[in-house]
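Only one chain is shown below, in structure tokens, and it's the form predicted on its own.
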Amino acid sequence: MIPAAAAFALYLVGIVSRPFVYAGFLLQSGYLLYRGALIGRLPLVGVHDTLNFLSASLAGFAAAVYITEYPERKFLSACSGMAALFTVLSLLRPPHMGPLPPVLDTHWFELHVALSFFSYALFGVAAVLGVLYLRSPGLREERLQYRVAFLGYAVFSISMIFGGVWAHLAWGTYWLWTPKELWTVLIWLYYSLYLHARLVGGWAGRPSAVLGTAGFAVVIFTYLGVGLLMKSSHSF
């Protein structure tokens, strides 16, 4: 776990200082590859690697926006404090050192997770964006906005199909009536919602930028609480 706390820290930094936004994604990926290697598959099951997970996700998808499409330093910034709050959460869960559980040992259940996790820091991404556009309205950061979570649904899409997949190969059947897959498709709609008002609605703007932003809080909530509180097929 001290790899963890060094990316942390460099997160930390990150917020004032850029090259530690982009020191603390490579440690925090090297830190997942040695998990996989050490357990010998990817490390997607627990909240610690799941944290890790999401968190080295949002940087690296942040460094590349940053990079390629918006060089603010605000925006890297913010997903830098965002990456860093994730990363001392993991810190709070022992990582899963245990072989799977039967009905996870299948590449259908890495792929599921690993887009899932993908979209969800592709949203926190877009949410950032959206607060920015909140609080100094600007067409460039509304518009990225809607692209970046546009991306994130597709991915968010795809690991739905692959996680009916695993279910049907798990327990015979594509869906199981649990809180975690009803809230899963509560996102699925919400974003369906936001990009088809935002594209034909005439909502772009402040509209859109709120509906952007608010749905990274029904990931983190299905994430998080739904996971945490609530029994379902995804709690191990």
Second form
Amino acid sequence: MIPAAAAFALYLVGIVSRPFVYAGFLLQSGYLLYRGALIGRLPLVGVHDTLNFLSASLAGFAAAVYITEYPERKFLSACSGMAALFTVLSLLRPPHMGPLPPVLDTHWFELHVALSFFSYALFGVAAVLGVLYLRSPGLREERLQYRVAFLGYAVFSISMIFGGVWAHLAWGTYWLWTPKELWTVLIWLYYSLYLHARLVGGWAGRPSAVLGTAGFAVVIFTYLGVGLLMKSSHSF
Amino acid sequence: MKPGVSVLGGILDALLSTRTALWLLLVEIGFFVAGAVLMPVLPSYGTMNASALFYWLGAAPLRATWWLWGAIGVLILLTLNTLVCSLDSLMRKREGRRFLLIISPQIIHAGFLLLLLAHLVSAAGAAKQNVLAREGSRFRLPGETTMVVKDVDVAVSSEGFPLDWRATVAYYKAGRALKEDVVGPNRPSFHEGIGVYIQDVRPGAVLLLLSREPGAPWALAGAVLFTLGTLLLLALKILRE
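Show the same protein again, this time as the form predicted in complex with the partner chain rather than the form predicted on its own.
Expanding to the full complex; the earlier chain stays at the top.
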């Protein structure tokens, strides 16, 4: 828990000073590696581990976009603030330490969950770019939001393949009718809507940027809201 | 122009429009949100995963299923919209220079249609049956095959938490041994389209699920095609910039 608290502090300072974002990312990644070594698998079970995984992924993707494509201070600051928020939320729940249910002990599960959180993080970065575009419209932010969200969509699709294969091997069906699965399809439909909206007059520009930004709220509700509130194969 | 021809032209124009796809997606999202809200509160959904979807739809009350009927209706329209748009795109732009850029969205669309086909096939033809078996139990499967549960093995932690489990099953036909398989977590046994899964275990006994999911190969093919098309289109768009 202490490294996660330290990562939170680093991300918080990272809002005003860039090197602290990198330090927070490195510390949080190290913490996740340590957790992985401790439990002998990727730390992807429970709210504590998954929120740290989401935070580190978000900070990592934000840093990559900042370094390679979009060296704007306000962008990295906003992403650092978001990473800090998810990290402090992770401190509200203890890390999962018990034995893993046998059905989760498979690489299909690890790939499914890891890629899901990578895509969530990409959707988060796209949302930040969307907010920056809406505050001062520029072609660069809008294009970058589209590319990052599109990459998130591709990664999300791959995670759904792995999830389907895993479900078929574990429960005898690639699809279960539960609220979580419905919300997962909602994310997919929603970002399909966003990707198509950019092509149509009247929807391109601000409306599609709003869709790409609001999509992250759907993602977070699917992850935390549905996971915590509704009973399904994805319950925490 | 005759009124009938102009109506047909209007329908074709609507089906050719990406704007139609947007509105259909919006309505579909609305139906799915309604379903996600209703699902945890209505008892009818307790049996939804126990049988083929169309069988459940026929038996469940309309106040629980209206959103799903609506979603299926919208999916039919989306299928038509996707087919017409894809055909139109392929017919209009045949120049070789941008071939991959033109074909990649159509690969995504083909993947989407295969996924829908998979759900349709499973919704009509899926079957599930639970079987409680003790070591030595014998069951008749479709196709005159008999399955025997030879042994059940459960590993339990010192706190009583099940760590692993295994059941050895053997298949026979007309008294002749066909094959022997081990079923465990994430490790079903497949025989002639039927998957055998362990749902629960007790020392010496096991709750098995016999499942037929005829849409699974179509779903895998559709998902792979969808993702390949998405990755191809993404790479082309990034390279073009």
